[in-house]
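One chain follows as structure tokens, the form predicted alone.
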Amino acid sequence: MSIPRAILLDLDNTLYPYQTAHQAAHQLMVETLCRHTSIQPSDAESAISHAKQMVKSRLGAVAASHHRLLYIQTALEQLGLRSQVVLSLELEQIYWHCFLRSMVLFEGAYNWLDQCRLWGIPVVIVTDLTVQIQFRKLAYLAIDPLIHYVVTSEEAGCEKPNPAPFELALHKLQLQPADTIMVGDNPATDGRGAMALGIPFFHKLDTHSVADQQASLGFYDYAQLTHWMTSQWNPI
């Protein structure tokens, strides 16, 4: 495999551990909801979980299906509290403020991105969800200067593994699939979508994941990826 002319890169759970940030933010949001109402924590948890399923079922695989405000609004309505506009907005802000403060890059991720910059390899974020929150994540992680382009499912009109987000990234780069690689944690979305277009897939693993047999490379940390790239491609 020759050195790529660009790297397509997933964001959530690829550059930082999503669940750690989500769990802290979700707990604070539920605590705030219960403090403002007579709802018990177990009922709040159940309503939010059911609301998320309802929103995703109704909207399908589009960026808005991840919208935290829609989950909150739907949950409050299911709890018989009506839409509660001010409370809904407050809970959403509490969730994202805590989430963003709780994010921490995986060890070595920043150095790897900086190495890509030094090697002259552009990096394009290809991610689901809405552009505003994904931009905020990149800014809070302080990696936006190392990113050339961002493609969200909101911009592309559909989510991975649909080819549209990958094709839009290639269009922004003015490159062909064989000129790039895709780095991500999810073989079903990042991997399947990329490989369907002929883009090699590099699988970001954790201690609970199983390496995708079709991936060109599996790696656990970014120091390992940096070493592999240096030894295989000797980028200058």
Contents of the next structure:
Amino acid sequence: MSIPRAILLDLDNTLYPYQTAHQAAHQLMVETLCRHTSIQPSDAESAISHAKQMVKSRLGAVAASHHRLLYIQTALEQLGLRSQVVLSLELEQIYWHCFLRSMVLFEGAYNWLDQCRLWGIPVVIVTDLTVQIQFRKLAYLAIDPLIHYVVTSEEAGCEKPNPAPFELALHKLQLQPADTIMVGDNPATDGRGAMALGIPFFHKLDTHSVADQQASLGFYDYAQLTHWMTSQWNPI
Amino acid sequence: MGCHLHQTPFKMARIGRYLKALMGPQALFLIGVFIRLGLILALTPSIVSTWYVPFMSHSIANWSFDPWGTWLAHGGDPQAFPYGYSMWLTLLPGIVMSHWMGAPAYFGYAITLLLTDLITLKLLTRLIPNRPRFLMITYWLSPIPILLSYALGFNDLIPIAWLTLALVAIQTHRFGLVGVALMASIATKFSMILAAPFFILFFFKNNAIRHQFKPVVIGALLVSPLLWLPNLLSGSISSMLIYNREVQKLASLTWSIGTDPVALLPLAYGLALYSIWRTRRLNFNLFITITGLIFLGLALLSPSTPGWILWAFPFLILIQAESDRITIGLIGTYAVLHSLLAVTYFSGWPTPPILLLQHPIWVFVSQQGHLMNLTLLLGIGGLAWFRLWRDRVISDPFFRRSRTPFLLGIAGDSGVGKDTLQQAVGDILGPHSVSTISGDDYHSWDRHQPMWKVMTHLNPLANHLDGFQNDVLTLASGTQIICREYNHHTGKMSTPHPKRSNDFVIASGLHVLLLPSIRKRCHLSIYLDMDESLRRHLKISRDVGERGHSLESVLANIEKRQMDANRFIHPQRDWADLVFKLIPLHSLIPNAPIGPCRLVVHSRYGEWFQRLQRDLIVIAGLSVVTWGEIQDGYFEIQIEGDPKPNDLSLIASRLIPHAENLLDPHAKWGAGSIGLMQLFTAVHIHLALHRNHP
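For comparison with the form predicted alone, please write out the form predicted together with its partner chain.
Complete assembly follows, chain above in first position.
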């Protein structure tokens, strides 16, 4: 494999641990809902979980299916409260405020992105979810100056592993699949989608996971990836 | 892609993974465990086999509620166990378990130390989160806890674990636990009483948590009967405590005046306490640094008591966590030297392993022995001490500002919200840390006096500006004043009363920046500006609605004041470091809410506006209309939107390093424009604290 001319990069759980931020934000959102109302935490949890399933099955694999405001609106409606506009907005803001506050880049991720900049390899974020919140995440993590383009499922019209987001990224870069690599944590979405187009998949692993057999590389941290890229490709 | 491409990366990944695993925190932890277990199996330190274990074994063989009395009655050495029930009870389970399992009693003692060691590591992880590798290197693999505890058998780790718990309790604001942990530490090893005054001073020199000292005392008092009463009931403990070698070693370093010796250690300790007492304000970092330095100093001045370095150890690790590599290296080198020399002198080994080499230089060093080693130890330790004092204490803005309060001046026309801003700034700094003084208290006459018919409040001649100036400068020097206060409802001055100075003095008034002496003394000066239509709207609302004036008189007053405002108030804008101006976005309707406003901010220190702009957009979802440098060295930023207190608090914590040292733990952030002004003011105070200012 020759040195790629660009890197397609997933965001959630690839550049920062998603679950940590989500759990903290979700817990605070549920606590706030229960504090404002007499709803029990278990009822709130179950309503939100049910609402999430309903929204996802209704909308399918599109960006809006991740919209927290829709989950909250549906959950409140399921709880018999109708559409509580202000409360829904407040809970959504609390969720994302806490989510952003809890986000921390994986060790070495910033240095790796900065190294890509120095090597002159453009980085394109290819991610599901809506553009507004993904932009906020990138800016909050202060990595936006290191990113050339962002492709969201909202922009592409469908989610990974559908080829549309990858094709849109390639179109923005004016490159062929073989010129790029895809770095992501999810073999089912990032891996399958990329490899279907002939884009090599680099699997970001967590401590306990094992690399996807079809992936070109499995790596545990970004220092390791930087070292591997330096030794394999010797980019200038 | 070919097969080769698949295989090579995986192989590389595996190698990388092994390398990472070898140098990772888990591997370093296991290495530390193996070293400890190896030492436990290989060595039985002489003080443990001579004193501690015989005492503990004797107390198991001769069960008594007063094992000290039984020990002495059987002719035991009075120096064997100069500790109280807390230490005895801590060590007892391990020793009993060893006896029960038929293992040497020392194993029980050492396993207790190992468990305490693990607890200390866990507590340090709470104090320094997300840096496991750093902790493994600076604590877990440091020769200090390893050699002093497992090669020499010192039990200082047990009180140190309690002391570290007290630090964790401070940081997590569980103040009752601070008292419990501190008292347990002292009860376990009485020498730890040397740490208590620093904790007390920390609370008394930190206004934000001074009121939390009560739960500390309650916590300490609650556990005291449990920890101390058994000791008091046993007369034998007292007689053994006075044989405590460490108490005697306090007098080991002396300086002779004629033939009379003066003990230098208590003198140095007393001077250190006095110097902290003279510090106006202590934050957690300064407390850690100064306490660590004092313990390090004590260890340096008394090399014959190597266990004392363990007292400084948690503090030194916290200091290292925020230090550069040279400081970390110096402390690390000192730790290695200290431990090696301690082992040399206390283990019975003739020389440290490195000195066993036959090279002439080592032979020379061996012959010079004690003198050379001590000189080296004092040299490295002294250098580390000096570097920490210079970089972490003298350079600390809180220490530099510790002699005089921070003076914040707020000027502006009548009705622009000076009092509101003063109150809002007090809300984030904490009312306990702020003294306020208002120019309104220095009007020359009560409201109904005839002179106000021919002169406005804006005229300097209608105010006792010399008195105002003196009082502001007196408060700013840290001294109490006697002053009157203007009652806006009655229009009369109160009787004089004392007003004490504080960490922050906020002087607000029409003429605060008009007076050069105050202007130059201010660490931060703010000018409040306002769109004229909005100012009139608010002034009418306030003076008619809140202060009970008639609408006609307020309107006439506004017109009459315009000329004086142009002459005496508006020029102050050019002298301010920070200017706030509120502009309404919609036309104002009498008696109706104002509606959304744009906040225009001019700052002399606006270089950081770019970072602020990002966070205002990303976190608070605000509209930053424009920002950039304008004329006269001012930077401008214009903001629209309605930020929430939580968002502003988060932005402050991102923009201000160690914001917890500046802001009140329960800071009350406002929403909207006033919250934004709080944010700007807080950041500017931080900037002013870190600038060289007279």
